[in-house]
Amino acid sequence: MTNDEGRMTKDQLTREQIWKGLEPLRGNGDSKLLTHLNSCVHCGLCAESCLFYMATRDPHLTPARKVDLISSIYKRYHTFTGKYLPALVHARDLDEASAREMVDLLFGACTLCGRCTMHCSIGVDISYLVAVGRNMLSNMGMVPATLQSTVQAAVETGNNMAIPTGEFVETLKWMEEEVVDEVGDPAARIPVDEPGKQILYTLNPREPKFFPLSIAAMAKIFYVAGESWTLSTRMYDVTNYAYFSGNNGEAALIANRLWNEMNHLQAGSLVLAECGHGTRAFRWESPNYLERGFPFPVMSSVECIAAYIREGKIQLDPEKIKTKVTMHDPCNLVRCGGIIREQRYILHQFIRDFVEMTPGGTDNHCCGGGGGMLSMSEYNERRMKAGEIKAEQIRISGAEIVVTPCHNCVDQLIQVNATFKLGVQIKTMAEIVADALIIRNQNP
């Protein structure tokens, strides 16, 4: 039923809400995403691998129904049998309910952390369904408004915590000031949207607002190792939560703003700050937003640290951190993104009591704050719940030091710390590493 401007009814989707909802499974014969949509055998072995479902051993919550639901509305619309006899094969129409249950699920269930397809026995990829269905909802307008906030800030200002430029220079004057007292060099620098450097620096905009001595960390490491680099104040947000959102044409629009301070500043190389996203929505995902290929090097922070030890551009006291750390692996960052071995490779040149969590690597549980879930305050509790299962990891550990390279993994953890009274430090890998750096005067 229908008013008189053809709209549906008060409860119901419009027209055009539907249209536009359904578009990203039309496909345009898009091999990948038939195959996928049509593959689940229903084995049900995904769902202990969602911390969702092994947090709350709820059904509705594996990565098996999520896959069902988006597949469910496609059978609906695009196969003979679901649109005449839909009942037969469990097809549903896109309304309201529909919607709603893709909202809660796909946004409130979901860390993309892709864990669930890694385990899946035949090879579905679930997290680029999950994807698939984000994109529905944010062609629909119904992206959480939290998140889409977050998004939003971005694409207004430049970063998405909408820090005013002065106040973020004013940050960066202050820790230069630390870096200065830290290394003993009146000649110590942050320097600010300086042309052709050697690597344009990025910032997660959680370090400016909250986490300012990660800032200070990095650019010890920098100053030890000599480095020509720079921090930009039109671009320096390495997050994408379009990417999350499920909206192509931000994320697009966000990753070319860095793009083009990349060629702004003529700089030589890219690094990427420790966020685990913000790493992949640039360095893996943004040639397929913008098509085209990079003609500069891009890489993390964690490679970049690396490298610098390999070289020996920097030194590590192995006297300086005497308790036992563990490490957490950021799933875009691991999992997503096989940068598994450095981050290893800088703990053992100088922690000696180094245990791995278990399971870890590639089958490392998500920490429960990726996905866009540490903007979306109404999921809050089932983010707490499922981040139980990495308390529990980080207890069996006996680690005091806990450190992981992503900056939202941090925010998470330190909640977690706090929730389940564990009583570790959370840290970055340029924050442990700054904290056992040999520093020697660049200006004797």
The other form holds:
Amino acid sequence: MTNDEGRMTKDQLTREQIWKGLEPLRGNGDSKLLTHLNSCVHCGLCAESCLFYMATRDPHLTPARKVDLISSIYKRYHTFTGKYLPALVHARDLDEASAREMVDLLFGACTLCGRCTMHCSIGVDISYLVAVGRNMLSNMGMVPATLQSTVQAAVETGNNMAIPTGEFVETLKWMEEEVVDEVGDPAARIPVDEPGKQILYTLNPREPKFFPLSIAAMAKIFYVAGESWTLSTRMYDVTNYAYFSGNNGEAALIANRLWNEMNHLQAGSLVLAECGHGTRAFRWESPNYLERGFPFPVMSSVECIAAYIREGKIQLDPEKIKTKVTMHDPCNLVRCGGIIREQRYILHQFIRDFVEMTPGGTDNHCCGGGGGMLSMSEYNERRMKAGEIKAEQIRISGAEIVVTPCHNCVDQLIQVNATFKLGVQIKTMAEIVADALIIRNQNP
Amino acid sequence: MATMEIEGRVFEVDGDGFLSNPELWNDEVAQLFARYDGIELMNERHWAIVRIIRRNYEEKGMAPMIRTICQETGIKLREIYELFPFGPARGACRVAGLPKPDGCV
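Return the structure block for the form predicted together with its partner chain; the form predicted on its own was the one displayed.
Full complex below, order starting with the chain above.
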């Protein structure tokens, strides 16, 4: 520990906290980190791309300020002028005040949606820097307790809502009855813990807990497609809230469980449920967490459904849904992950009156509930203020149904819908597809 | 700690409007919270759902699965979503005086 860092203990943070907090900035010659930390030209373009600035017009909430906060701390400990003449270069100590400000800006005013990154005039990966800042706070034990409790539930119980296995299985049986009724085949199943299947499917725990119709919807699609699939009781949770909290160790632990379950059940490929951050955390981040590449294919359920249509395995009835439909693009899936065309391809098969949101696709506004915001009650007011932008987009679209392939977005949109009295229906992709699915009995 | 005022009564709540001290809950609180969500007068179906959620919380320390709610009340799943516009978690559990459940809700 340097003298500089030792001196920082004047506030409430302990020396150990500061040492750990600064660890992600040491970087060990990480050229990406150094480049992005030192490149912002303060053009201000990012302000108008940020949901929180747009909603509040508070200049403090602009993405550039978030970058500046982290980079000012970096300068204090890693540059010559920052060490000896900090005021000259706006270098700041990592102390109680700057750490509190980091919590408020990086957890409480950012959904990691990445829109600022896309708009940045020189290509600074702003949401990556926010994630580095969250990693610093996580090292210091300063993750908001409201967010950490969801991470903790996942780490301790295997799913982020602490659902007991028996209750989970009962819910699957209940939904199996629903599928049997709807497809009219007593042999229709929701398979559990079956080894050697083509697909291991996952769920967001909010499905079995409160919104199980999306489980039945996907099971119907698998049934009609004649798919060989299974769920697992040991590990079915697609979410990874440690990606939000910035704790890479816990994120790796959670991701590794899904990886192990694939090996345990010897499934052919992994299909991730409609969950933006879960897809991102597993498919695009977990090879980094775990330092290894996938030995099995990983796809989102949206890609899976699109493939069924392309291969003629399922057909959708264009007479079924006649109302106007719009779609909310989940940031992690679309802007960050590049899954853009698949969901449009699906909807164009059977939705006659489809209207895009403006802006949409990769430029879409976040719903306001991403980045772990939904779980952090203390930021509810800010989150709903940000949600008003989405409410306006939905209202302008004139749609009666809003589809979104992300359970986290669904939940924010339910609250947005009720709060701003939009009077729309919110559906997952599997739900709207199942509504129009032409049922073919697989055991006639 | 935030506060929420409904019809002159002030409640200590978390940022999402869930009661900070679930022990302070009673029928009157339930009705006031429901009214805040646009449910003018709770009917017997609202009450049946809230009672089962409350009982589960008192016995097991958490909200019940929605399957349990449907099974014990005999109310159909889709109807629960209609009865509580904010959904089973942010709607029904909040009216039942529970802390906010973890997860994407």
